[in-house]
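The chain below stands alone and is given in C-alpha cells; this is the form predicted alone.
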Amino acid sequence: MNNTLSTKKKLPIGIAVAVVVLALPFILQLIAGNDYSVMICCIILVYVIAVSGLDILFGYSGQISLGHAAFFVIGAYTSGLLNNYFNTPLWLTIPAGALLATGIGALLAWPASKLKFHFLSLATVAFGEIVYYFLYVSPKIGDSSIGFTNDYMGINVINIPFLDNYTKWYFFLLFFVVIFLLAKQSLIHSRTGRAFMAIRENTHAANGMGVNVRKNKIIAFAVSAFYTGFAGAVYVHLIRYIAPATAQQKQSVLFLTMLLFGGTGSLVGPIIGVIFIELLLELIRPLQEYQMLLYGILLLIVIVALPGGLYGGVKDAIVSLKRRKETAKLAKSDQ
C-alpha cells in the first residue's frame, strides 16, 4: 500500500521533470535569445554520461581514477581523426572511439586491478600523462612536419552531419543520456553490479564469497571507460575541437569533483554534481585561473560536511525529518 502511494506521488513529479527537460532548449532560447545557454546544456549532458561512467568505477566498485580524462580524449581523438582522415560518418566514429577507450581501459585494468587505493590513483595519473604526451608529440606520417594528431595544436572536426544547431544536439544527447542511465541501472541491479558493490565494501569478503574480484574490477574499468570514451567521442563533434591538454589531470579532477559533490553510488548524484559544478564554472568564468582552487574547496566541503554529496545530504535530511515526525507522533499518542 505504501509503495503504491509512493509511486502515485512520484508519477506527477516525474512527468513534470520530463516536460521541463523536453521544453528546456526552447525556454532558454526565449529567455536568452541565443544558443549559448543551449550549448551549455549540451555540455552538461555529455558530462553526465562521462561522470556516470566514473561512478560505476568509483561509486560502485570502489576503484579511484585520477586519469579518467584520458579515456574522454581517446574517444574524442579517435572519432575526430576518423572523421578528418577518412570522412567516416558520425554513427561509426562515435562507437569506434568508445570501443577503443574500452579496450585500452581493460588493458590498463589488467595490471591495475591488483593495486591498492592510492597506488591505483597514481597509476591512473601516470596513464593520463602518457596519453597527453603521446597526443602532444605524436608519430609523424611521411614527410609531415607534425604528428598525425596535429600535436599541441589539437584537431578541428570539419564534417558535422545533420546536427547543425544546438537544439538538435540537445535532443540527440538527451536520447543517449537516457539510454546510458537505464543501462547503468540495469547493470547495477544485475549479478555483476552486486559483485561490484561487494568488492567496494570488502575485497577479501567478496573473494571469500566466490566473487572473481579481478575479473569484475576489469569489467567495471572497461564499462566506465566505454561511458567516458563515448562522451568524448560525442564532445569533439559538439565543440568541433579537442586539444591534448584535455587529457591532463585538471579535467580528471573536474570529473571526480562533479561525482563527489553530487554523490557517489546513485543514479541522480552524478547528474546533480554535473549541473551544479558546470553552472558554477560558468558563473566564475572570468576567474578561470582559480578553477583548481575552487575544486579543492568543493572537495574539502564534500569530505568534511557532505561525505555523501548533495544527493546523499538531501536524502539524510529527508530521513531525519521523517524520523522526527514519527517520534513526535509516538510522543503524542503516548500522552
Contents of the next structure:
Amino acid sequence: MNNTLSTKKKLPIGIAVAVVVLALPFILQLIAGNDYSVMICCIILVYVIAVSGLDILFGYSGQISLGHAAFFVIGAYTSGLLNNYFNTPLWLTIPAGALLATGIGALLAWPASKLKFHFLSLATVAFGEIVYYFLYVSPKIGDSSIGFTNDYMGINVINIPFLDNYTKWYFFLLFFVVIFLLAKQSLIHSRTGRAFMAIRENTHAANGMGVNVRKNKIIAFAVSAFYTGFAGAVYVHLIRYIAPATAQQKQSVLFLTMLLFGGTGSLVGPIIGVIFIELLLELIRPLQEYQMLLYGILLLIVIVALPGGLYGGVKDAIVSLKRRKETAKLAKSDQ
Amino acid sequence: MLEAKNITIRFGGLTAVNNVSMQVRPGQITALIGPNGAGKTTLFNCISGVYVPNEGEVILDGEHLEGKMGYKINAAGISRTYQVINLFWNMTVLENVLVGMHSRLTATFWDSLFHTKKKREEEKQIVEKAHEWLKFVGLDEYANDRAGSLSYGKQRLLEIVRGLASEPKVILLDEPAAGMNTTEKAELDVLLQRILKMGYTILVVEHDMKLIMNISDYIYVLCQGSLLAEGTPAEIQNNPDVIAAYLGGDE
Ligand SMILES: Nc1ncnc2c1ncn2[C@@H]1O[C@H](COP(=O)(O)OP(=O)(O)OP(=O)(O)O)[C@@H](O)[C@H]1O
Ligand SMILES: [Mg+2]
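Could I see the form predicted in complex with the partner chain next, after the form predicted alone?
The next block holds the full complex; its first chain is the one shown before.
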C-alpha cells in the first residue's frame, strides 16, 4: 500500500490511461488497417483476467500453482462444449465454465492446502497433466464436423451476433477486465485479502492472529480458479478453438512468467507482464519452438535482477529518484 | 480466568512440560520465569494452540480450549506475541494491526469481494481503530511503512498491539523485552501498566528480573519442565529453590 505516486498525480495519469485504452482499437485499425492487432489486444485482455487470478493465489496468498492452465482449459472446454452441443448462449456458458473451474479449484485445494511450497508445486504440475491427459484421451463427442475431436475443438458462433468483430469483442472484454480488477482490489483490501497476505507472510502467526489458514487457502484457490476459468471460457469464444495441449505445462509457465515478469502482488504488475510478454511473443512468432527457452530466460532475469518484476523495478526507481531529489533539496537548503 | 491444569507435553523422550498447573487472574500481570530451556515457550504454545498437550486442560472462563486450533483460541480470547518476532514483514505496520483484528471482524468473503456497504463501514471503523492502537504505542507515524523496516524495539511494540487488536481476554507476551535497550525497557514497563489499566490481563515470560519483579502480581517459576515455585515477587525473590535454580542454571 505504499503510495509511490501522490494522489494529485494519479488522477491525470488515470484519465490518460483511460483515454488510450478506450481509443486503442480505433487507433490500431487506422494504423494497421486490419483487425489482427485488435485481436491481439483482446487476447491480452483475456490473459489479464487469467493472470490477475493467478496473482491472487501466488502473489497475495503465497500459494504456488504450476498447473493454472488447467483451470483455463476447464473453463474453455465447459463453455465450448455447452455452446457446441446444446447451443447454450454465451451468457450461460461463460459462467458455467468459470464455476466448474472454481469447483475443481476448491476440490484440489482441499488436500493441497495442507502441502508445503515444494509439494504444492509438484501437486499442481500433476493436476495440470491429469487434466491434459483426460482431455487428450477422451473419446469424440457427437458429430465432429463442428466439434470435438481428440486434437482440438472448434466453436460455432451462432449465438453471439453482437460480437461479430474484434472491436466489439475488445469492449466486451474490457468491461469484464474492469469488473474483475475492481473485485480484486476490493478483495485485497479487506479482511479476506489481509488474511491471504498474512498466510503468505507467516502461516504460523496468521493462525495465531485468528486466521483460519486452511479455509482461506481454499478460498484463494477457488477465487483464483474462477478468474482463470472465466478467462478460458471467454477465450474459447474469442478464438473459436481450444486444444488439450493448452492444459500443458507450457501455458501454465506462460501465466507464471507473465505474473513474475510484471510483478506479483499488485494491480498493475499482471497487466504489464501480460502486455509485455504477449507482444514479445508476437514479435518472435517465427521462433515459436523456442517459447519455453524464452520463458526460462525471462524468469531468470526476473529472479536474478528484478525480484519485484517490471512494476516493482519501476516503483523502486521512482521512490529512489524521489528520495534523491529530496536529499538534494535538503542539501541545498542547508547551504 | 485462564487456567492451565496439569499440562504435560513430550517431544519423543523429552518431557518439555511436566504436569504444570497455573492460573491467570483477571486484571493482573502474571509472570512465568525460569532458566533457558525450562519449557516456558512450550507452555505458551500449548495454551495458544500451536501444540496439543499430551495431557492436561486449558480453560478460559469455563471454556475448554485444549486441542483447539490456534485461530479458534484467538477468537476465544487468547492472543500472543512471539519470542522470535513473527510479524507480517512485507505488509504495512497498519495492515499488521488490521490482521490482528481478524477474528473480531464480521465482513464475510462476499462483502469483501463486492465491496458492500457493510464492508466499507467496517473498514473505515477498523482503520481508525488501528491508528488509535498505533498511537497508543507511538508507531502511528510508521503506519504505512513496511513492518520489516521498523527497528527491533519497535517491532516488539508492533507485535504487542497486533496481539491487543483482537481485544483478547488474556494476552501472552513471550519475552517482550528481549533485545530492547534500557530506555525501551523502562518504556515497556510503563506500557504494560497502561495495558493493564485498560482492563487487559497479561501473562508474560521474561528473563529481565528487574522488570518482572517490578510489574508482576504473581509469578510462576518453571525449571526443566516442572513447576519449581509460585508466589508474589517478594516470595519468589527469597525462595532458596529459585535462587539455586538460577545460580545453578546457565543464566
Ligand atoms: N518442537 C519441539 N520439538 C522438540 N523439542 C522441543 C520442541 N519445542 C521445544 N522443545 C524442547 O523443549 C524444551 C523447552 O523449550 P522452550 O523453548 O519451551 O524453553 P524456554 O523456557 O522457552 O527457553 P528460553 O528461555 O530459552 O526461551 C527445550 O529442551 C527444547 O529443546
Ligand atoms: Mg522461550
